[in-house]
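A lone chain, given as structure tokens: the form predicted on its own.
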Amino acid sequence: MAKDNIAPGKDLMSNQIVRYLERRGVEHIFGLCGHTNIAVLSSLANSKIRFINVRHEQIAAHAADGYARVTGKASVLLSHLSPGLTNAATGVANAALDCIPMVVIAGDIPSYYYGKHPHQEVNLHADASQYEIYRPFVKRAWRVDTPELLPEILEKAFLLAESGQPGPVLVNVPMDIFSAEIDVALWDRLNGNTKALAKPSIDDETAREIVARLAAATSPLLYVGGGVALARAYGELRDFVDHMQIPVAHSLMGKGVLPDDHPLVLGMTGFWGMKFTNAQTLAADWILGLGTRFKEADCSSWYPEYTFNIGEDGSKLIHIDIEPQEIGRNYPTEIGVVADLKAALKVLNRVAREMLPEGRKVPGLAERIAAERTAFAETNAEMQRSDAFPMMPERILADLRAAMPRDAILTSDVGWNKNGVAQQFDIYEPGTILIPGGFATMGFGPPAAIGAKIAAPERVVISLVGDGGFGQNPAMLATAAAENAPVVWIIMNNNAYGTIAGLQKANYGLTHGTTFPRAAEPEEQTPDYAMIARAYGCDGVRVTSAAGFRPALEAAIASGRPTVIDVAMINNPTPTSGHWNILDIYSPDGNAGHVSTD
């Protein structure tokens, strides 16, 4: 932005927000204009910074979230007042309760005019409160009251959203204090300040203490979730598992923080986990848990008789997480430690080769495993190799993994893409699977390539959704094409909301308001993706039998090119093995589930 009659010493509050982002080293931002925040996006024009531009707020805010989990740092998301807040509200939501760090910068109305209901406030019941709309999923909401506070808060904010157990952050800032001047003086004073505070660790005693209870355990092992991959922990969670030969099983979250070709990889627990899985932690003696919330369906609505049954006569747990409050939430623990699980690991590490030089020897415990997972994938082996059209997802599952590159990045959304995925598909190269956990939003999967695409432009990208799923935000297309974002988006296509659709066929008897009209032939079915695609610029495939499928993905991946590939599917449920409460709420006297609706 122009300087024109600006004191000496001074400089447009904008000018100063860009160049404070530029020396955190924020190479993007994502968003969507407005009238409150376009001061900002003009002092973007002269800055390094890309300002990634979007057709719908949930659009930027889960690409942004897609960015996070792949560079590991807060992510920043610009964002209008009111409608364009509360429209990137599911977006930071999902971000929240998945603990990616981000940073919302908002504008709203003129501070001068809190009171008077200006044009676009949110303002029924009380004045100059719209960054409370985000206070109950965010880390910290500041409203930004004077423009001499901004460059604290906002150094705040980054360390905030990346400390401790990460999250978003809202800085609501007036649009008249982003077109302020400000006494540059005051931005650079924060240039001296750390930009990272170092992490909690685990003292020795408490190290030797749990790898005593571990090496004298019968059946001793470890759950991990999510936090070993916010730590980035995974070589210090390999070294571990290999020195003490201690089998693994993980949460959805947990997936891929250990390859799931190594030879101690159970596999996911819970509902949608597998049965050999499940009863490995119902038998363990000793647990240790390392960075998971035990959530429900990772846990089978926490009932004794089908994951864990921890507490007095079961396994004995003992839990490492960066935060406190998840310790001891939904089971008793024996030994609980706050720490940050690449520190913790590091120390366990070397207490481990201390007291067992030689580490813990297991005969037979890999081949046992092996046997077991090798028995499971035989048993979709059948649908795996179905020529069947509609395609089985089993063989879009497996054609995929055959194309896919080990080290490429796969987002999923929720449904067969998510509970499939997270139960037999394997992933080779830790922090390459980004699944939408805790919200499970419907929606996040194809922005969430986007934003992933942009932050390891060297990587294939590939997003596996369902048609409701990619329904949610098709204009994400536009940003692709406008940002030669070459992802490929795979749709799983049965027509249907479809593990909602087999839920209720299962309970109710019927399919209502769960699936779409359907065509006589799968290649009249409405609307066409691949259409949609071309339409906004990228290039679309609808594939109309079991061997196109493949060869179709493998030359959208050579091609370069934002690719739609539309492949329709049976409607088959994931298979369960755990309990979901929902089940007895539906059918109390029964044992429903879920039941194919093709």
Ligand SMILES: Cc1ncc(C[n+]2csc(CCOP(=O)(O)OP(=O)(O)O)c2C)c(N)n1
Second form
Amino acid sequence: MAKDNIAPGKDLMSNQIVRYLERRGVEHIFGLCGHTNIAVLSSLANSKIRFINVRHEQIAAHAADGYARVTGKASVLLSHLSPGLTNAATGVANAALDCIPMVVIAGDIPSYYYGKHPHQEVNLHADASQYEIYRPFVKRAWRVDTPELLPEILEKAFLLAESGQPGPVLVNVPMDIFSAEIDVALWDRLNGNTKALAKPSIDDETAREIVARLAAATSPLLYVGGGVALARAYGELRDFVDHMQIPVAHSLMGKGVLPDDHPLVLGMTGFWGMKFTNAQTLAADWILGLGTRFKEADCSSWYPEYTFNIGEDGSKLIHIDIEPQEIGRNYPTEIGVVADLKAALKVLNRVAREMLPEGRKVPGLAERIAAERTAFAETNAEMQRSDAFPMMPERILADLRAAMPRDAILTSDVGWNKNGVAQQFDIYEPGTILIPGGFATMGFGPPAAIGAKIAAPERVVISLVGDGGFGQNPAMLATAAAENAPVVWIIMNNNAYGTIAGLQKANYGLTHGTTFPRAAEPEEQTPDYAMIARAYGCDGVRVTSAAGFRPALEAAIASGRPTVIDVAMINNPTPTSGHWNILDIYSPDGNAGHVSTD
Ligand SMILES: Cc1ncc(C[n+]2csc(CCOP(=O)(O)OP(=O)(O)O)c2C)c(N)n1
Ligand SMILES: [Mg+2]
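Could you drop in the structure for the form predicted together with the named molecule? We only have the form predicted on its own so far.
Full complex below, order starting with the chain above.
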């Protein structure tokens, strides 16, 4: 944005912010306008940074989240004050709980009106305090009160978002500061600063101790989480696993860090895990946990009889994580290491080759795992072939896997699509599955897929979502159409918040407030999501038979058009083999009511 009469050596803050972001390599900013941030938008008009305009700030936040998961760098979200910032909050919190780096820049009221209740000020407990709304889920929330400090705050914001355990930060800027004139030199002096910090590794002595313990163990096991994906330590993990021949179980967020067809992958643990996997984690004498929080669902609410029995009478735990607070949180730990997983695994690989040049040999291990995985797959085989319509969810997944390129990116949402995918859907390329794990936000997947597509336009991007989840953010279709982001959204439509309906039915014997009105004829069922898609300028298809699903999907992938495929699905709950302690909703007769494969 140009302005007359700017003093020599100075420029508008908004221009300077945009120049700074360009120098950092930022290519896209997700957001929505308001009077507090149009100064920045106007500066962006002259920039090569593309502004991705959305119809709701939650959409911007989820899209920015998906984008950051694919690029591995902090994404940027530009928000208006109060209602804009609170609309974005769900998406920012979702990113926070999955450790996704993001820099949120928000406009605020003019600083000279703090506390006077100017338009849209949040001031019930402190003047100009909207930034405090973000405190519980950002790594830091800055309110910029002095224009001259903004350059270094922005620099710190990116470093903080991307280092240690990554996560979102908030830079809250009174709108007058966006329009202030500021010394260019204050920005220039940041040029020499490193933009990426070297990460902590493990020392050789500890690495040797870890390899020695694992080598001497009878039934060692690796337990990997989303931290491996955040560190992009895929190749290093694979080398370690292949050399040490140790079977690998994973958490929900660890899905796909090793390809599901790797011979030593056991699958997911916990409530939605496989019985065989839970049996292996229980039987392990030494467990090396890598980048995992040992979260509730992955650990069957930490009941020792289901998934992990770690402690004096059970397994011994070694845990490596970038965040010290994750270590020892839920299980006693024999060896704890704070390190970046890529760096640590490099050292572990070197040390393991020195100590065991031939590697560990475990005859028959891969064959035993293959037999168990095949046996599990066979329990679903009939449903995968079923011609039933509404479709069996297992058939939807099987047809999708067959039609989807190996390196396509898949976003899940919350519901059958998340639990079933984590349990039954093979992921072949690391980093190609994006799941809302920590916050489990219904409505994440569809906009996150747009962010993923913008970050990786050469990849096929599929969003698998329930009808409840899709209904949260349908306005994301406007952005997909405007950006020509040809995502394929597959709505697994059981006309219900089915996961919760199933839980309510099992424990209270009814469904109330968890299902939607059902039309007499399937074609009269509302909402007609395919029609909604077309109304937004995307393509939309309503599948009418099981046989019609795969051709519709293949046509959508080939079309290069953003396409919604609405497919009616039977509400057949995902089988569970672990445990989840939500005992307070269990029926008075004490019937645990989980759908179990036992
Ligand atoms: C924003 C939000 N609200 C509520 C929930 C609780 N919840 C978890 S699963 C679910 C149902 C999801 O329904 P749908 O997307 O149709 O998938 P389905 O369970 O039917 O497969 C709900 C409401 C949530 N996770 N997120
Ligand atoms: Mg549903």
